[in-house]
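One chain follows as C-alpha cells, the form predicted alone.
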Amino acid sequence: MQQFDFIIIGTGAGGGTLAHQLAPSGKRILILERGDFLPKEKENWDPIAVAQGRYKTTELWRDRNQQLFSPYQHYWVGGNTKMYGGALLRLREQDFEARPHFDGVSPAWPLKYADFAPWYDQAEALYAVHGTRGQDPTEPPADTDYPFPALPFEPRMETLATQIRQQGYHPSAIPLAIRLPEDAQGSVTDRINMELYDGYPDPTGAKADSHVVGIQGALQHPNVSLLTNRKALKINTDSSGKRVESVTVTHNGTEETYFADTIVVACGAVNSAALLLNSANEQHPNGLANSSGLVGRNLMVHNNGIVLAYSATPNPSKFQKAILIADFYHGAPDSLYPLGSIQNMGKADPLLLIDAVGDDMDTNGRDMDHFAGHIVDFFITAEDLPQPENRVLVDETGEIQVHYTANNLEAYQRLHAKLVQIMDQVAEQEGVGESTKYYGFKLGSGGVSHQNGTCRFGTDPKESVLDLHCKAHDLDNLYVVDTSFFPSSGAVNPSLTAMANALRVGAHLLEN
C-alpha cells in the first residue's frame, strides 16, 4: 500500500491552485481527477462543436421535480476553468459583511476582506492577471498593482467606454487571466486567436486556467503525481470515525483505493457535497462532515444572464471581453439594495445567434453575420442568497439532485434595466436614428459555472461544515478547498476567491 501525505480530489480553481502551493514542500502528493486532459484539436475553436457540448459532461442531474437537466459542468484536468472566461475579480469589502438585499440578508463571513487581501495578491500574480487599479469605484483596496497592465480596448469598446463614462459611470477593464509573451503584453495584434477565449478551451495555453498554471506547475515536482479518469466514489474513515484515511475511485470499471494522511476535496461545490454525502458510513450516517446537516445546503449559483444589445453601429471587435461596469454593485440612487455587476462577454458567433436569442429576433431581412457584426454582448450577475432549501442531494444510486429555486430576482431585473438604460443612452449619443434592440436570456438551473456555498465555513460546528481553515469540524484531517466554503456569493465571478483561499489553506497545511 502506497501512503501519500496529501490527496487532492479535483483540479479546478481550488484543487489546481492548492496543488501548486503544496508541490514545492517535497510532500508526497496525489492528485485525482475524474476527467482526462482536454484534447488539443481543431474543435477547440469550433463554435458549433463547443455550443453543442463537445466538452461538457454528458452526465444528467435531476431538479427538485425529478426532471433531468444537463448542467454546464466540465470534467477535465483544470475543471471548469478550462472553459471559463478568465475574469478574476475580488469580492468587495462589503461582501464579507452582513448585507440586506431585496429578498433578505446576505450573511457575514467569519473572516473579512483584510484576511483574504494578501492571498488575492498572490493569486493575481500566479494567474497573470491583467488589469488597472483605480478605475472601478467599488473595487476593494490593494497594496499592489495588477501583475500586468490591462489589455487595451479595441476601437468600438474604447468608444463605448467613453460614452458610458460621459453618462457619469465608471467603466473599467475586466481583470483577465491571460499569459502573453512578454513582448506582446497589451498588444491587440498579438493576441493569438483570443477572440475565442471566453467559453472555449484554449489549446495555446495563453488562457491562465488551473491546468496550465496550477497542475502543470505542480507536476514539475517529482513528489507530485496525477491520476486521471478516476472518479471519486467515497472517502473512507478509520475505525474511530474521527479521521479519513483513503479515497475509493472508479477507473475503467474497477475500483481502486488510495491512502493519505490528509485528504482535500476540491470537486466543485455540487460534486464536493455529493461526494461527502455518498461517503456516509456507520459513524457518519448522514454523510461525512455533516453533523450540522448543512452539507449540500445553501447552494448558490448567481443570477446570471446574457444580454445582446443590437444597434445600428457596427461592432467589429474580435476580443470583446473588455468592459466592467460595477457602479450598481452596492445599489443605485433608486435602489437601497445591491444590484450587481455588468461585464462584456466574448462575441456571439453568427451561426449561434438564433439559438441564443430564440425566435423573437426581428431580422428585417438581415442575415446573422450582420447581427453578429452589430451586437455588443454582455453578461450580468446579481447576487443570490443562501437558502437551506436550495441544496444538493444524492439518491440511493449516488446520482446528483439539485434542488434550486432562484431568489433575489428583483436585483437581477433592475440590473438588466440599468444596462438597457445605458445602451439606450449610447444610441442617443451616437445619433444613429435606430433604437437598440435587446436579446438574450437568464441562465437556468443548469448554469452552475458560478456554483458555491454547499459546505460553508465558520466557527460554530452547528452552523457550518468547515472551520476557518476549511477543515471539516467533524474530522481531523479532511479539508474542502473550492467554492463550497462560501457563506454568500457576492456578485462577481468566484474563481479568484477560490484561488486565493486555496493559497491561504495551503499555507496553513504547510505550517501544520
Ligand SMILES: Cc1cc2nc3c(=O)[nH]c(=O)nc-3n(C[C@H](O)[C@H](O)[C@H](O)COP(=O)(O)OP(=O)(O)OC[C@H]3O[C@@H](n4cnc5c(N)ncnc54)[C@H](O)[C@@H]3O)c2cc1C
Contents of the next structure:
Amino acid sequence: MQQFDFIIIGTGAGGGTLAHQLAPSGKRILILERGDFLPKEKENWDPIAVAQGRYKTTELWRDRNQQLFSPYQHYWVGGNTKMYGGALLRLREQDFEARPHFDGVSPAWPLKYADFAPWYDQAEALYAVHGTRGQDPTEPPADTDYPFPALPFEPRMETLATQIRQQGYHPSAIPLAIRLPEDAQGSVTDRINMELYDGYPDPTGAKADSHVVGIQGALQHPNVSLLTNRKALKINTDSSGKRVESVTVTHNGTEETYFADTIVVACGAVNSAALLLNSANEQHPNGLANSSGLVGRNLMVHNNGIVLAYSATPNPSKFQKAILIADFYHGAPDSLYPLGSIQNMGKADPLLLIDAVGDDMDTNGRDMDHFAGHIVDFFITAEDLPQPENRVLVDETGEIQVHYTANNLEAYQRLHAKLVQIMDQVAEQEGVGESTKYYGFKLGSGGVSHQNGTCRFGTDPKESVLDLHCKAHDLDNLYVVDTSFFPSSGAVNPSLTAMANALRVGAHLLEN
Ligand SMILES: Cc1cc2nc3c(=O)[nH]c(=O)nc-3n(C[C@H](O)[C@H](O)[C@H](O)COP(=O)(O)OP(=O)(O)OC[C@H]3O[C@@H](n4cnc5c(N)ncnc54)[C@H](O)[C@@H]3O)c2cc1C
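Next up, can you give the form predicted in complex with the named molecule of this protein, since the form predicted alone came first?
Everything in the complex follows now, all chains and molecules, and the chain you saw is the first one.
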C-alpha cells in the first residue's frame, strides 16, 4: 500500500490550482480525476458538436420534483475550466460584507477582501490575466497591475465602449486568462480562434485553464501523479472517526482505494457535497463533515442569462468577449439594491441562433448569417442568495439531486432592463432606423456552471462546514477547496476566487 501526503480529488479551478501550489514542496501528491484528458480534435471548434454536448457529461440529476435534467457540467482534466470563458474577476470589497438585496441579506464572509487580495494577485499572475485596472469604478483595490495589458478591442467593440461611455457609464475590458506570446498578439489571436474561446475547449492550450496551467505545471514535479477516470465514491475515516485515511474510487468498473495523510475534495460545489454525503459511515451518519447539517445546503448558481441585442449596425467582431459593465453592481439611481454585472460573451454561431431565439425571431426574411453579423451577445449575472432549502442531496443509490429555486429575480430583471436601456440608447446614438431587438433567456435548471456555496466556510461549526482554512470542522485532515466554500456568491464569475482561495489554502497546508 502506498501512502501519499496529499490526495486531491478533482482538477478544476480549485483542485488544479492547489496541485500547482503544492507540487514544488516535494510532498507525495496523488491527484484523482473522474474524467479523462479532453481530446484535441477538430470538434473542439465545431459549434454544432459542442452545442450538442460532445464535451458535456451525460450524467443526469434530479430536481425537487424528481424530474431528471442535464447539468451543464464537464468532467475532464481541468474540470469546467476546459470550457470556461476565462473571465477572471475579483469579488468586490462589498461582497465580503453583509449586504441587503431585494430578496434578503447576503451574509458577510468570515474573511475580508484584504485577506484575499494577495492571493488574487498571485492567481492573476498564474493564470496570465490580461486586463486594465482603473476603468471600472467598482473594481477592488489591488497592489499590482494586471500581469498583461488587456487585449485590444475590435473596432465595433471599441465604438460600442465609446458610446456606452458617452452615456455616462464605465465600460472596462473583461480581465481574461490567456497565455499569449506578448510579441505576437495579433497573429496569435487569429490562430487561437478567439471567436470560439468562450464555451469551447482550446486545443492550442492558449486558454489559461486549470489543466494547462495547474495540472500540467504540477506534473512537471516527479512527486506528483495524476490518475484519470477515477470517480471518487467514498472517503473513509479511521477507527477514531476523527481523521480521514483513504478514498475509494471506481475505475473501469472496479473499486480501488488510495491512502493519504491529508485529503482535499475539489469536485465542484455539487459533486463535493455529494461525495461528502455519500461518505456517511457509523461515526458520521449524516455524511462526512456534516455535524452542522449544512453539507449541500445554500447552493447558489447566480441568476445568469444570455441577451442577444440585434441592431441594424453590423458587428463583424471575431473576439467579442470584450466589455464589462459593472455600473449597476451596487445598485442604480432607481435601485437601492445591487443589480449585478453585464459582460460580452463569445459570439453566437448562426446555426445555433435558430435554437437560441427560436419562434421569437422576427428577422424580416433575413438569414441567420445576417442576423449573427448584427447581434452583440451579452451575459448578465445577478446575485442569488444562499437559502438552506436550495441544496444538494444524494439518493439511496448515491445519485445526485439538486433542489434549487431561483431567488432575487428582481435584481436580474432590473439588470436586464438596464442593458436594454443602454443598447436602445446606442441605437439612438448611431441613428440607425431600425430599433434594437432583444432575444435570449435566463439559464434554467441545467445552468449550474457558476455553482457554489454547498460547504460554506466560517468560524462557528454549527453555522458552517469548513473552518477558515477550508478544513472540515469535524475532521482533522479533510479539506474542501473549490467553489463550495463561498458564503455568498457576489455577481462576478467564480473561478478567480476559487483559484485565489486554493493558493491561500495551499500555503497553509505547506506551512503545517
Ligand atoms: C461554458 C462555461 C463558461 C464559463 N466561463 C467562466 C468564466 O469566464 N469565468 C469564470 O470565472 N468562470 C466561468 N465558468 C465557471 C467555472 O468553470 C467554474 O466556476 C469553475 O470551473 C469551478 O471550479 P471548481 O474547482 O469549483 O470545479 P470544477 O472546475 O467543476 O472542477 C471539479 C473537478 O472535479 C472532478 N470531479 C467531480 N466529481 C468527482 C468525483 N466524484 N471524483 C473525482 N473527480 C470528480 C470534475 O471532473 C472536475 O475536474 C464557466 C463554466 C462553463 C461551463
